[in-house]
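Here's a solo chain for you in C-alpha cells, the form predicted alone.
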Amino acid sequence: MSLRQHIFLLIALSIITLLSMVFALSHGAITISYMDVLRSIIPAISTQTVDPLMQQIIVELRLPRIILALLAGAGLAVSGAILQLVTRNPLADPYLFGISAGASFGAVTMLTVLSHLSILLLPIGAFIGGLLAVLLVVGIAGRSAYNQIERMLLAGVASSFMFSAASSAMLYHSDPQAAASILFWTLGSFAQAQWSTLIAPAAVILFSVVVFFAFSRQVMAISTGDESATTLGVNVASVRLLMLVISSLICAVIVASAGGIAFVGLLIPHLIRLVFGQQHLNNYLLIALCGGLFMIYIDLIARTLIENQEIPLGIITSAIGSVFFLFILQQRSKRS
C-alpha cells in the first residue's frame, strides 16, 4: 500500500468513525434527530435552538460515553497489537497475560476494602494489580529467551485464573448490593462516564501510542525473532518488559474507567491482518481508529439491544470474540 493509500485510508476511517459517532449519540432510549445533534455539539451551524432536555442527554450522558469507548476500544486494540508483536502469538491478548484480571483485582480490592476513597484510588489500585499481573509473568517466564514466550503464555493464563479467583473471593464476602454493582461494573459498562473522568484515560492511551510509535522498529524487529532482534542491537528483554508495562498501563486506566472488556485485543488485530495484511500490525492510528469504531457500536448494540436495560459491554464482546477465537483455531488448524 503507497503513502498515498494508506493516508486516505486513514482520513477515510476518521469520517466513518466521526459518522459513526453522529449516528450512536442520536440512537438510544430516547431516539434525537440528527440535526439536533450536531446543533447541540456544534450550536454555530444553526440559530435554532435544542430543547434542553435532549442538549443535555446528547452532551452530558451520551458524548463522554461514546469518547469513553472510543478511547477505550482504541487503547485494547492498540495494546492488543503490541503484545501479539513482543510475543510473536497470534494469540496474545491482555487477558491472555492476565493483566485485565489483575487490573480488575486491584480495581475490586479498593472498591472493597477503601470504599470511601475508592473514586480516588481506583485507578491506582488497577494499575498496581495490572502492574503485578506483568512483573509475575515476567518473573516466571525467566530474562533467559529459551522458551521465553512459552512460559509467558502459560504464565498469563495462570496468573489470570488467580487474580480472578482472588477477586470472585472478595465479591463473595462484600455487601450484596455492593456485590451487585461490582459485578456489573467489572462486565464492563460506559454508563459512569463522565467529562471529568475522560482526562486520565485520554492522556494514558495518548501517551502509550506515542511510546509504541517511538519503539516500533524494535518492535518489529522482536517480531521477526529473538536472535535477528539481538543481532540488530536491541535489548529484546528490556524492550518487551517496557512493552508489557504500558500495556498493563492501558488496560488499568480502562478497567478503573469502564470494567473489564474480553477480546478487543484478540479480535482486532486479526481483523487488521485479514484486511489490510500482517504488514499493517504495527499501523497503530489504524488500529486504533478501528478498534474505536468497533467499541462504539458495541456500546450502541449494549444500550438499544433490550428496551430499557442496558446489556454488560463484557459479555457482548466475549460472545463475538470467542465464536471468532474458533474460528482463527479453525483457519491455523486448516493451514497446518
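Whichever C-alpha set is largest while still superposing within 1.5 Å between the two forms counts as the rigid core. Values in this document were obtained by computation on a predicted structure and should not be read as measured data. Positions refer to the first chain, counted from 1. First, how it differs from the form predicted together with the partner chain.
Superposition of the core reveals a Cα shift of 2 Å or more for Gly156 between these two forms. Once both forms are fitted on their rigid core, the CA atom of Ala107 lies 2 Å or more apart between these two forms.
Core-superposed comparison between these two forms: the Cα of Ile11 travels less than 2 Å.
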Contents of the next structure:
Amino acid sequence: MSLRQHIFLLIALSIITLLSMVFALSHGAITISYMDVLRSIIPAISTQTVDPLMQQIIVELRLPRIILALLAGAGLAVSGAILQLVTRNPLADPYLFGISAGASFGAVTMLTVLSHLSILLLPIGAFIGGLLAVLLVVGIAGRSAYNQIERMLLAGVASSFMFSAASSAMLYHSDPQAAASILFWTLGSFAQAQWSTLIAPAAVILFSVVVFFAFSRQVMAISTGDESATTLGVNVASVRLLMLVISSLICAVIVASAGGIAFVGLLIPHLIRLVFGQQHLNNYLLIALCGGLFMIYIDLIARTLIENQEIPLGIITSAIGSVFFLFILQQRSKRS
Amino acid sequence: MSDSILNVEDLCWSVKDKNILKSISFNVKKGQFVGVIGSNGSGKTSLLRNLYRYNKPSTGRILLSGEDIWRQSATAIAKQISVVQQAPASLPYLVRDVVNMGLTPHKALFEGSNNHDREQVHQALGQVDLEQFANNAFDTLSGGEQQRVLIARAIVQRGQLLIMDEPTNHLDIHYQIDILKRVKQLGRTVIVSLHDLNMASAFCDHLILLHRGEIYCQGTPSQVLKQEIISKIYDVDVTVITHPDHDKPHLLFRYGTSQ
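I've shown you the form predicted alone. Could you give me the structure of the form predicted together with the partner chain?
Once more the chain from above appears, this time first in line as the rest of the complex follows.
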C-alpha cells in the first residue's frame, strides 16, 4: 500500500465511522430521524427545534454511550495489537495478563463489602483491582529480557486464576442480587456512560496512542526477535514492560467504565492481519478506527436485538469472536 | 593500538558457573576482514553475541574505538555495529520494511520516515541487487536473497563494524561466494563466523580459531590453516595446498573412501 492509498483508507474509515455514529444515534429503543439527530448535536444547522425529550435521548444518553463504545473498541484493539507484537504471541490480549480478573475482584469487593456505596465506587474498585493485577505481573516478569515473555504470560495466567478464585469465593458468600449485578457487569455494558465518566478513558486512551506512536519503531523491531531488536539499539526489556503497563492501563480504565468486554483485543488485530497483512499491525490509527467501528455496531446490536432489553456486550463479542476464529481456522487449512 | 577499531581484553563469559568463553583477547584493525572459525560448540556465536553487546562479559572488557561498549547505550552501539544474524525462520514483513528497520537507532521517538530514508532503503536494496523485490514479502524470498536483505538492512544502519554470524549457512556454493564477495565490496571492517575453512581462507585477512571457548591460535590464514592444527582441532585427515588464484592455503580433506 502506498502512502497515498494509506491516507485515503484512513480518511474513508473516519467518514464511515462518523456516518455509523449518526446511524447508531438514530436507532435504539425508539427510532429518531437522521435530521433530528443532526439538529440535536449541531443546533446551528437548522432553525427548527427538536423535541426536548428526543434531544435529551440523543445528547445525554446515546451520544456519550456511543463515544464510550468507540473509545473502548479503539483502546482494546490497539492494546491487543501492541501486546501481540511485543510478546510475538498472536493470542496475547490485555485480558490474558489478569487485568480483567483483577478488575472483577475489585468490583466484587466493592459490591459485597461496601454494598450501599457500590454505584460510585465500583469503577474505582475495578480500576484498583486491575492495577493490582498489572503490578503483580510486572513484578514477576522482571526487568531482564531473558525469558521475559514466558514469565509475563505465566504470571498473567497465575494472577488471573488467583483473582478469579478470590472473586468466586466472595460471590459465593454474598446475596444473589449482588451476584446478578456482578455477572451483568463482568459481561460488559455501555449503559452507564455519561459525559462526566468519559474523561478518564478518553484521556488514558489518547495518551497511550501517542506513546505507542513514539515507540512504533522499537515495537516493530521487538516483533522480529529480542536479539535482533537489541542489535538495532532497542532496550527490549524496558520497552516491553512499558508497553505492557500502558496496555494494562487502557484495559483497566475500560473495564472500570464498561465491564469486561471479551475478545475485541484479540479479534481486531487478527482481522487486520487477515485483510491488510501483518505489516499493518503497527498502524495504530487503522486499528483504532476498526476497533471503534466494530464496537459501535456491537453496542447497537446489544441495544436493539431484543426489544426493551439489553444484551450484555461480552455475549455478543464472544459469540462473534468464536465464529471468526473458526473462520480463520478454515481459511488456513484451505491454504495449506 | 591506534588503528584498532575493536579491542577485546581478557574476555570471559559464563552461564550458571559454566565457562563458555575463557580469557579471549584480540584486536581488529580498521578495514580488516576477520574470520572466526572453530568446530560446533566452540563458542563462535557466544563470542559474537558478546561483541555486539547482547551478552555481557563476566569479566574482561570490549573496547570499540577505545570505549567500553557496556559504558554506552544499546542505541549508541547500534549506530556503530551492524549485525547480520543467522537468517530468522520467518519475518512477516515486506522487504522494504525489513531494510527500513536498520534506521531504528538513528531515529528519535516520534520521528517518521522521510524521502531521504526511502532513498537510502532503495539504494541499499540496489547494492544487493534486490530493488525489484522491495514490495515482496520477506518470507517468499530464497535463503540467499533473505541474507542479502539483512545485509541491506546493515548497510542502512551505517555501522562502521559489521558482525555476521554464519551468513553462508544453508546456502548453495554460488550464494556462499556471492554473499561474501558483496560483503567484501562494502569495504567495512567485518567480523564473520564461518564453517567453511576454504571460504575463510579465501576471504579473510585474519583468522581466529576457537577451541572449547578459548582462542587456540590466531593470525593470517597461512598461520592458522596448518595441517597439524586443523587435523587436531577438527579430528580429520587433511592436506594443505596453496590455492592457485589467491596463494592462500586450501584444504583437501581425506574422506577415507578409497586407498
